[in-house]
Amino acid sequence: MNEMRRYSPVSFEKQPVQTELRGLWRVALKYPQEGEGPHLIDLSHKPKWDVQSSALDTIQPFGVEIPKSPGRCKLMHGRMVCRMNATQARIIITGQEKNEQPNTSEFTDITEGHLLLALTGPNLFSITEKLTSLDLQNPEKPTPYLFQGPFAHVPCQVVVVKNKTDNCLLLLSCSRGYARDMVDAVFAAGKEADLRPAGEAAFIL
């Protein structure tokens, strides 16, 4: 009998040169030629949830208070609690991945169901101003922080975790069924800055 797996709904041209069982993922670690950035890194494996309470400011995931505004984002111990609404936050595992899982109903693991990318890199902000016209570099904004909207015509997560010029760091998310056109989008976007896939292992915070 043939063990269950899970797969990314993400897929790149190029094939990974070294990947790791993890559970019940195969995750890419490293792809070749990935120089220097900025980079695109399937991050789907990552664990998710959506959050929805009516006293969502009552509810600590993992230890992580929610932030109370709604936009704001939290991020301690490899994981990220970010506040979408006065009901709904959304939360990702981004250090390496434990296995909590939560057990109240507040709590609706969405892992399967969402792709997560990061971009990441020098510049960033001239491969994605071609893709939203989300203001991502709004220096008014503290990051980590969350926006939620059309990113190449998607509804999509967009977490800015890094803002600087010469170090960004963007998550994206939205459902698995846009990986492919999501994917095309941005190396579409990213050609002339030389965007490339890249592994887990570029993958720093």
Given for the second form:
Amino acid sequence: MNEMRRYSPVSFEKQPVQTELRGLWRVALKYPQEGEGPHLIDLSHKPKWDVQSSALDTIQPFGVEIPKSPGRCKLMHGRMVCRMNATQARIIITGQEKNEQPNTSEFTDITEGHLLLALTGPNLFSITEKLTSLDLQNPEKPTPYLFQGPFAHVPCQVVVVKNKTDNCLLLLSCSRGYARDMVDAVFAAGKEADLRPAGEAAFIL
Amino acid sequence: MSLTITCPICGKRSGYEFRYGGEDKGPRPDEDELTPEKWFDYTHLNTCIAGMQKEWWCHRDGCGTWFKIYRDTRTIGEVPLPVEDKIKDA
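Now that we've seen the form predicted on its own, could you pull up the form predicted in complex with its partner chain?
Let us now look at the entire complex, which starts with that chain.
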């Protein structure tokens, strides 16, 4: 009998030196010569949910209240809830806890349809400004904040989790079909900053 | 950047992120007295004003929202929404 397996759409040139089987996913924990950063981390295995309802304010996904205004995000107990517009929100499970699958029609599991990358390390915005015109350092947008717009010409959702010059963290999500070109574009832009692939162990919220 | 458009969700962005959705022609004509001529006029005919025009736009590369703005077709740029429209569209 064949074994069932889920594959991330993201692959790096280097092979991981430490992996872990989590559910049906093979998760890379560590890559060789990761260095001090900045790092690009594949988190596509993290559960992601799309929530759509005309009464979003009455829903509390995984016990977390959905923020009232679009762009605002809440990070609680390893769950990131981002308001996208009047009727739509996005949930990213950033922690390791197992979560019950919501059983109502408002929730759609998009884990396998979307990739999730984390960009972390110092001076990240010198890399991102080559890839997008989005003003990710806008001081009027309190972190964590969700930007929806083109990143490397691809419609993306970008969550700015930390935006300090010496400590930045971005979560980048888009359709899984863009994975190879997105990774190529990010590494090309990050070449002079010595951007390297890193495993999940380097992802610290 | 020649054109910027203000999305009600994401704020002011480059015009390249948006898709034009045509003139705002108001509500659909009433079904009871609808003739093929009236339907043709509604769906195909445009006023093509040289001046301030109310238009539909979609934030295609961003949040995907459809919304209306006023744009001056002579200068290309977006112009602020008149106060009465702000109240009506709210």
